[in-house]
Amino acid sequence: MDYLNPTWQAQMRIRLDINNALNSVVDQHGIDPNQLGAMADAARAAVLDIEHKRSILGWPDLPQQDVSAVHAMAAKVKHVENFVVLGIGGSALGNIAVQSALNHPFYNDLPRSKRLAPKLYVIDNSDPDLNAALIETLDPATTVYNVISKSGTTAETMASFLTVRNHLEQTLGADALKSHIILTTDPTSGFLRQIGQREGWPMLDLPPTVGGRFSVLSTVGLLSAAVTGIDIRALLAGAAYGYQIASNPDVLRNPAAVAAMVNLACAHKGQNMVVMMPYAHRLRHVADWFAQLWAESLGKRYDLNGTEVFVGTTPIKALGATDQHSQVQLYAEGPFDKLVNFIAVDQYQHTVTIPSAYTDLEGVSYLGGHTFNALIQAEQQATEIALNDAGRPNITHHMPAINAFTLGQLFMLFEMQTAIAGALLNINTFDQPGVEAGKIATYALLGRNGFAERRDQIAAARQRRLSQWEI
């Protein structure tokens, strides 16, 4: 594919269909198109402001970055058997989403002759069983670890790092560490940068202005992608194309702006839950990535004026067709509090025909001769129809195909949609004080220096409990 060819790019453009969120389709629970017109000026101002601040924000400029250092680092570890990312949140979810979307669904289970690149593991939890199993399972001699933390204070990541470091030192010796550990961190400051400089380990710079949940297209997500053979230049070309579309000041022709306005208009009508439901197994982890992006960016107590507003809509991840059999009953007949976002795929990588058998059994034989492609597309359309008939608003993002270009485009469209929605809500889209509060409490509970006052506050609060109800 020629991902720089404008004709091909136009064929790969992701399309947004919002018709099923309008009151002409789903009656009183839908939105009036005039609502979008009323929000258009504010949305246009948001788009122009993002463009004006793009170098400050950092993530809109990621498609233009030089990736030579990423490719060089990836080339050094292509020979190993296992590549392990140690990170959490934005330092993990994007890596997982890219890998599962663009590589074989059973990538790690393929023989090396078919894989041609290391297996990829992402450790994003402080669960002791998970971390113990990592040490028990992977041969340290054939494993390289990529530790990702901007500050080097992320408790979960640094705990995994200390465990891995100790294991490598005990089994391979201290001199081997520099061949088995790569750090991705702030270019000038932070504890992980200090460790890398002290040890002389290889490091990649993490763009200092780019927040974790917006970092999938930075060194955070690109190294693991390049290591496993993904075309990261095509990924960034798709993101550049997505930004071109999403920065259109004609916001009623801008899918990121329209999606942001539809989400907020639906929230105003009480649909304060956002279901992300791709109809492709490969995109299941994109829903996870979106959930962090949307929740952490838009769930805020204060607006930019310091007024308590308690805004935000709750993202819910689902997978078609799997969750037709576990969640759609609630969406169709439960509370009118959800906007369903479908991701539909026009062309899957494979076309698989369902064989014919049991021709005398009508409930089975009708499937014969159809393709799995037609089946999953019919299931998406059927869910859409069921929601429409039940008066439940839904919108659809149509992906022509799943490839590096369209995935990069999808990431950028969702990032722009989120940034525009934050501007419309008049909040700081790019901070996360609620997350920081949890981090501070963790530091206090574990006795980190400088957090004694918070530790005392927590102890006092526990003492003030009038009763405990534990069964």
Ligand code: PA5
Contents of the next structure:
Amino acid sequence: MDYLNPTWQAQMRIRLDINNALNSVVDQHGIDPNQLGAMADAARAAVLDIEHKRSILGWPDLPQQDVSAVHAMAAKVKHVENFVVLGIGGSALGNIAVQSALNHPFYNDLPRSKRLAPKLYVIDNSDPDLNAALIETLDPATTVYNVISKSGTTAETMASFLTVRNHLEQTLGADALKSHIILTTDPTSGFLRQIGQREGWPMLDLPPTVGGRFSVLSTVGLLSAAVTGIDIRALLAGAAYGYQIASNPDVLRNPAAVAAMVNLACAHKGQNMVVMMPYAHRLRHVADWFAQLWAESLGKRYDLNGTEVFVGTTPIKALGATDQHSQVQLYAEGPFDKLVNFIAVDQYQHTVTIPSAYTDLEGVSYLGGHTFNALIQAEQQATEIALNDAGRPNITHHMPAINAFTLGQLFMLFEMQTAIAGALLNINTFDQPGVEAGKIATYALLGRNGFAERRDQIAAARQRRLSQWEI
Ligand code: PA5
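Next block: the form predicted in complex with 5-phosphoarabinonic acid, after the form predicted alone:
Below: every chain and molecule of the assembly, starting with the one above.
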């Protein structure tokens, strides 16, 4: 992969097709292209503002970061059997998305001779069964844990960390901790930083300005990727290319800006759900990552003037072709409240021909000789056609292939799309008061010092619950 060659880069450019969201295709449920023209000045201002603030925002500059510390850390743990990420939300979803997109679909099951790097696990839940299984299953002697938390306080991550730490200490002794735990956190603040400094454990810095859901291309997502052999320089080169495209002030030629405008114009027409539906098993967790990015960034009560606006469209993750047999019925015939975003793939890694058999049974034999590639591509187009015929707006991101360069590009295009949409909505794209409210209520319920008032408020609210409605 010659990811710095401009000709190759141009071949790997992700294209956006919005025809099926226009009224010329889906009649009154689609948008008038003039609406995009009307939004263009505001979108251009948003693009220029992001470029102006790129060093304050941090994430647009991630493609240019120095990754030598990540490579050095990865080299130290390549020999172990298991690499486990402990994190949640933005400190886990990107890791999962990168791993499933770029490594073998059965990566952890490959023999060591074919894997050449540790198995990867991501523990992103306070579910006791999951945490118990982690302790029961993996041999601590051959496992390294990467605890990732920007704030260094998140309850789920800290609980898993304390559990792992205790297990390591009991099985291998206190001296072994420093060679089994790596912390990724804010360079100066938070409890995880304090713990790392006190213990003298290896640490990676997370750029302080970069919020969790925009952090996949930082040390958060890069270490586990590098450990499993992913070319993180190609990932970042793709992101740099994505930024180049998505910062084009000629916004009607800028796919991130156009996608943001189409999403908002559709939301204005009542299409307040955004289905993200890649037609590639490898991209199923990119849909998950996108759901967090879109939901946490754009779901806001107040705008920047402090006026209540209650904005945001609800992301739904779907997977083609799997969810054609699950969700597409609703998308084609249910309420007119969705914009479907397809991700189509031109070139899969493999070309697999379906064998011929049962030539007397036409309903089976027609498949013989076709490829799975042609099948899944036909299914994606067929779903588009079915939605068009039913007057359901949809757009398609065409990925030439799935590789580190195009994945980095896709991440950046979606991050820019989200930031431009947030600017058009005049909201703070980068805060998450709703998430913080949940964290505070958890602290209160667990009796953490300093949260007694909130505990009392919750107890008072519970008094209003009526027992006859617990049935
Ligand atoms: O995007 C966000 O800001 C959140 O989803 C955080 O990533 C998540 O709450 C975890 O936070 P932290 O990394 O501070 O533990």
